[in-house]
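As structure tokens, one chain now follows by itself in the form predicted alone.
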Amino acid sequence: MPDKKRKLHYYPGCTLKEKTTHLDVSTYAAMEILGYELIEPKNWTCCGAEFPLNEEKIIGLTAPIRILRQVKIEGGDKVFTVCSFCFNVLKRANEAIMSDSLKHKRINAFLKDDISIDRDSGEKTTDFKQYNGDVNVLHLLEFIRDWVGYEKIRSLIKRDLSGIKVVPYYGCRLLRPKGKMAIDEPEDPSIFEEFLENIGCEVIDFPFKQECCGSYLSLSMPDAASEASYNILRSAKLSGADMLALSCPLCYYNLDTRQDRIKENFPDSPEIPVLFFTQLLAWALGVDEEVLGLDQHYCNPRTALGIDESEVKK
């Protein structure tokens, strides 16, 4: 009999859905050799993408929130996302219903009106229990940390990525507000070493991996974000890095997508992999190689995993 996988929750966020679909499909393989069957929340929509600030217009705190109260309406008491943006909106706004009483109260009047309506029976649900923030919002760096642990990811591996050099770029979004996402210390992180060390990889550390990449400036202020983008791609070459692994789409985005774009205003920035954290673990756990995504890289990565791409399939 093969072992029973253990269910856990998962929420993926729109942008695996559609642009960075490797990151997502990733997750799914690590985790089921890993021993989970990942579940989405019923009906997940985006979390909004950015912690309202506004303390008096708090709307901005319903997306995130009704996605918690699905998660423990569906009897989970955990939650993990692979995205830094995601983390960032549903730790933040699961803390704001813990500690505001007055947020908690008005978010939970309003959602307490939700109508969800099945989409295979049309059932309709109404008058909502009030959520008060008992659902653990995790990053995967995290629960790979704190409830896998690192002993049985090292027992599970099945491929040598001794060698391969990797910076860890944590981004602006995975650390802070310190306090608030309380993962690690944001000013002298760890965990994203002790990670990659622990599926094989040789880190490597960089001045740069706790800056912003430019984020929404790459819409706004292309410019700016591709200066910003040039400086941490960069840096990971001269600190004799192979590859740069990440956990956020926008900075994969900037960093990877947009390599071509920083080459028009900086004619020497190197091209360099950059990689999904979850697409190294999946490596590293033997996923074939079709499963990673690949293809959806701007700087092939192939090479610097080892992959001989006169083997890869056409």
Second form
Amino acid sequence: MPDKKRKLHYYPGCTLKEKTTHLDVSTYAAMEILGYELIEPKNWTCCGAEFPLNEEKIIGLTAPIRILRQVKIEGGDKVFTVCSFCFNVLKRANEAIMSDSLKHKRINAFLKDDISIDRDSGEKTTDFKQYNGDVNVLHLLEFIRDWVGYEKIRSLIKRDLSGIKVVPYYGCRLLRPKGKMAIDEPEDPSIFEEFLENIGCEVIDFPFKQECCGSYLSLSMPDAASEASYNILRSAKLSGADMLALSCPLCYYNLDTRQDRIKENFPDSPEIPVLFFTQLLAWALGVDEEVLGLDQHYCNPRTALGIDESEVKK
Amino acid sequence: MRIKLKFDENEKKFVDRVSELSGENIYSCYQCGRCSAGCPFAFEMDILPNQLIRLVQMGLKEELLGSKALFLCASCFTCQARCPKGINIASIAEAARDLIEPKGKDYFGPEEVPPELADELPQQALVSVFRKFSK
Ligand code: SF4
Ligand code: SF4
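Can you give me the structure for the form predicted together with its partner chain, which would complement the form predicted alone we have just seen?
Now the full complex is given, and it begins with the chain already shown.
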């Protein structure tokens, strides 16, 4: 008899459903093989993308707390995300109401008056309990390390990735602020390297792995973001990598989608494939190429993955 | 030689409000410069992150408002991870922006988004840039 799938809450966030669908789809595909049925909290909304750094912008905490409360209402005690920004906002909002009783009181006072209308059935709910910060917010890299275990992953590997040289790119939101994210040591992390090694890649170290890619400045100060992203891509290439792996859709936008804009400013900018860590995971676990969304990339990752182009169905 | 800084009420109130809103102790910065050494956008800034803190310490609102640096912070928290005092410049910059941005005017608002990028822009980039730079 096949193993019963374990239910697990997953918060995708807005970008994954519209723009970087390959991050979402590869997460579902990989998690199914690992034995999980993913549940998205009912009626989820955008988390706000940015944790408010102004202590009085309390309203910015209501969306993430509402999402976490929904997980709790549905009987979940943990939720994971793959987007580094969502992870940062949910985790910090949770911490904020646990460590600050005034914030806890004020957010719950806001949420008490919520009326939730179910998108499918139209049914109204007004009877909400208060939320006390008791849902554990995890990033998938952390969930794999601490809950699934690398051994389990290794036992399910179907493809050999041993010739592929990968640089892990952390960016800013996974590890910092120091003392708040606590999934790894911000100045000397290893969680991403360990993950890549355990799915069979050859991991290459490079000095720009925690450097910021420009984040939202790619809209407001595009030249500054291009230069920051160029430095990262160049460093990755100089380190001898075949590809760069990351987890954040905004980093992906800056480092992959915008590669043509970067080239305008820096003609020597290298073409280097940029993949989500979940695509590599799903690939290692034997998921079909079509599911990985390889056509969505600016820089074609097929060769780097060892896929023979002539065999790709037209 | 000792230089005595004199604050008027207005400036002192500003420094106190920035401390309150950011949750950071502005005066604990001793100008070592580690933040500026690690900041990935220092190369584009007119004043360095440590100088930004200095302007806040001195309550120099006009100079702050005129500085490009205030709008170049990507909230990457590299400074916070490296500062010997754990000071988070991103929070200080956000508090300062919120206090002194000209009323009713966005630094970067929806009308500034190039329409030709509409199809490719991740929602996350739009939401975060507006959260940082518009009212
Ligand atoms: S690293 Fe910290 S103490 Fe040193 S100048 Fe920057 S903010 Fe001040
Ligand atoms: S948070 Fe802002 S000031 Fe600090 S290192 Fe990052 S960009 Fe520079």
